[in-house]
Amino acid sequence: MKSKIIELLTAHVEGLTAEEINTLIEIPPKPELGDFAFPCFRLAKTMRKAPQMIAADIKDALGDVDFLEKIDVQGAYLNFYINKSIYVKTMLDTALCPGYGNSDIGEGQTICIDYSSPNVAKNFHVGHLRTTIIGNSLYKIFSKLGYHVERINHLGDWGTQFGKLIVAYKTWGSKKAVEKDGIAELMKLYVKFHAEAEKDDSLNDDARAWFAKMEQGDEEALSIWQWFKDISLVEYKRTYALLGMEFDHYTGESFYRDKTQAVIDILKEKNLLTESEGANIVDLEAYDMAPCLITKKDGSSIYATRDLAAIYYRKNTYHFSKCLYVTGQEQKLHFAQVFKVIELIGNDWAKDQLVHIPYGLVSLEGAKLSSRNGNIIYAEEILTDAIAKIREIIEQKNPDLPDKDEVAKKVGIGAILFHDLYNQRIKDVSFRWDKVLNFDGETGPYVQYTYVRCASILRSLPDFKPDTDIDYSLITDSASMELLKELVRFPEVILAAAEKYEPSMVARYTIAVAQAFNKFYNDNRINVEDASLRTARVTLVYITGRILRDALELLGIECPEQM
């Protein structure tokens, strides 16, 4: 319908292209103002007329149009009222298409997404959930648009922190305690190291020495490091399984340690490497940035060096059209430096193919999370507590519900994911149990319950077939039309979410659909005696349920059939 209106206006409005008209067309804020509106302000300067007069002239020029009930002038706007039966038919035919919302826009292109990436030997806490949840949703969104996506977990499994942990383990730890308590024991040792190092700075020297041994291939150092890594991966994969998430690659920083020298050689060849106080840097002062540190005084690499090596590896291995990095906003400068170095080497593709996708900080009642100070909440604890809370609610309200544990898992995990994805990713999140586990209002459980309502209606009408002939004139009431308008936005919402790297657009869309459906449900009886009316209304129920399920899937949320 919008395309037809654009064609009409293009033929009768001079000085504007179809693309320009497309950007100007609006959806009126109230249904009584029409289905589409075209503002004429921009034409006033070239036509030397008041916008209201221009709108009236265009209306006269357009005359009667078969797919429009009427065209009306409202101030400077030209308002279009679509023939409702034609509008409903067009929207339903579109929404009933198999794979509705899918696209081939990304066909033949690969996107690498670097996300989650916890630091080995540290607990997977609530802060890691943000990157994991956002990255997983972006993977699903881009996959739906036809892109091939490589999911990369760039584990923080290399660096001086492992020297610190080895010192702590050899000084205060025991193999028995680590084997018994795993990461929890490693975290205790890590926190103890920093407390003791404040009193004895020589511990930091010892830590640097142990990391240097790791870089030099020392057998004992690498054996202890690998043990810490194996212990960590067991916990991480258990959390990922709880979230229903997988990765294609667990290629952490250590994977690139034998690839950094090639990057250093390239930088030398391009005369980009400068010595500064014994370290090697790339000077970025001309770009208003601090220098990018490449090697430290002792010659050991730093995470920037390994990120540079990772970019080359991913480009040569996956031939990505984009490489996305989902990390905290505090790493904005780091990635700006790394991307600029890649560009300075002579890779122009760095400008638009390397993208940092920042998100806001996670705090605990206003206090920033810190593994050094032990101020953390574990992700697995959050998830299992959410599941347990939903299980209690089920026992109170629907004790005979089949598969109670599975439903509790889907709803509990869904509540956590939706809570994170509903707000724009750049906003800070203050973690509070009462807020996260509040299932009223604009929440994941609310959307899931709306899906369950749709599923329940369809189960009560087993003879319904979605391809049945429909009398479109029977669902032109206000509530049905408003629901349809939301349903047909699904493809454009997915595309916009991908373009802005913003899963919250999908989350907010599910709320809009759920609210529109519940109004439709309250205003219209579904299982009526009139077979034609029943079929028409059930078709809307069917489409709503399918779109809610597919949209929640893009957020990593599963829908139970009953609640």
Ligand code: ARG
Given for the second form:
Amino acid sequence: MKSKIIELLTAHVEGLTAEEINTLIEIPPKPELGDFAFPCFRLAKTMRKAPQMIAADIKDALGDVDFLEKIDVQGAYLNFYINKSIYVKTMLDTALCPGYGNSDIGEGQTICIDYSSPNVAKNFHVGHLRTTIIGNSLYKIFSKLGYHVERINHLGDWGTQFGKLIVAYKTWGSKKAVEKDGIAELMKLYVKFHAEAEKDDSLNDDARAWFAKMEQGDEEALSIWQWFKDISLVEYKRTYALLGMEFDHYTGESFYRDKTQAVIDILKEKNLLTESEGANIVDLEAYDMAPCLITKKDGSSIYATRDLAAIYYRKNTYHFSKCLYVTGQEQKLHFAQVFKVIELIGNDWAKDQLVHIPYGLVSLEGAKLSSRNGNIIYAEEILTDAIAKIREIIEQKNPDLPDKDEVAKKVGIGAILFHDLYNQRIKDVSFRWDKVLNFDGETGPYVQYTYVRCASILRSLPDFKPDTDIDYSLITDSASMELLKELVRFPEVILAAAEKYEPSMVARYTIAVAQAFNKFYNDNRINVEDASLRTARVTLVYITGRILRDALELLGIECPEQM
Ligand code: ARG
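Could you give the coordinates for the form predicted in complex with this ligand, as opposed to the form predicted alone above?
Up next: the whole complex, starting with the chain shown before.
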């Protein structure tokens, strides 16, 4: 509507471009003053006329405009009142088009999203599930807005912990046990190492020596490490497959091991590196931060060094306009330091292109969730448990449902994802099965169920075809109006979610749509005699279903057609 007004004014006002008019147009502070206002002060200068007179002249020149109820002159302002029924029709006609909510604002721009990134030889726990789910949703949201997205899994696959693991494996491990139990066995070895190193510090020296060997390219060290990594990846990929998620790059920390020296050289050249007790640091005191450690006493690189190298690599390879990092909030300082170092080197873009996206902790309520394997909570286990629980409910309530396994998978996974995304990401999530799986609360199954209801109404009316020739003025009751209001918000919700990196906005929107729809459905018969009214109502059902399906898709959740 705003662009239509801009178009009108551009045609009738001399001396201002469409862009200038765009910046001048205001939203009036009170609804009584209309939906948009155009101030004439600026024209008064160039036209040497009182702004009130100019406003009146423009109003006369515009005459009657079909999409406006009226135009008023109020002092120096022209106030525009949108014709609501035409507005609704325009919006809903757009909502009917395939790809409603898509945009091209991101065209030609690349966004890197660094997410999931589990630590090799450690279990994929519920915390990593959150970064995976949030990162995947951001990928979908930005893709819908036309951005090209690179999905990067920055695996924790390098560092002194692998020296420890090699020592533990060589001292207490067996090939058979690792082959049989995978990550669980590697974790046991790791725990054993720490217990033993408490008593015998020389183990730590051995571990450092093995990591040094890895950094120097020693064949034996690298082949054991690669084996641990392969074993871990098999398990991680099983979880990704369950979630239906993929990555474009598995470039973990080890990928940057030959790229850190170049960063160290730049830091030296820029005089940013200081020696401190044998280690090399970048002093960040001027910015109220602890120093950023670059190399340890023994010369080995660390997490931060590899992140610095990764930023250079990604900038030069993908030419990102933003690089996002989805991790727990406990890494806030780490990213603040790394981003600051990049900026201090002279990369001004670091300030707005590198973005840390933190999230809160996951806690587990209720004894049922404690894992069969001790107190470690594997993400995979939660997902398969959710699927099994839904499968049971289906068996009880709807045993004749076709594709029961497929439906249980979509609903079970959907329940977990939705629960994780429903609250602002910075909030802690407390996990409770009865909340996650509730079909009536603010949950994934509730939204999916509402979608299924739309789908079933449409199946019962096979003659319906989406068409723009619809008289929405027949729709007047308040429940329908509330639903309309929600349906037209979809595009702005996606934009806002992208701007705030906040998938919860999309999740909350699906609940608002589902609730408005269920009220509408409760108050109105769909299959009425009057053909025009029936078509208008069915169209609302159709648009609702599509929006719910597409919005859930932005969260990484699939909709079954029946459940
Ligand atoms: N592996 C890290 C962890 O599990 C997360 C890595 C995040 N990405 C990064 N570029 N530092 O905590």
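Here the rigid core means the biggest group of C-alpha atoms that line up within 1.5 Å when the two forms are laid on top of each other. Numbering follows the first chain given and starts at 1. Since this is a predicted model, take the numbers as computed values, not measurements.
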Here the smaller rigid part turns relative to the larger between these two forms; that angle in degrees is 42
Core-aligned CA shift between these two forms for Asp66 (Å): 7.8
After superposing on the rigid core, what is the C-alpha displacement of Thr17 between these two forms, in Å? 15.4
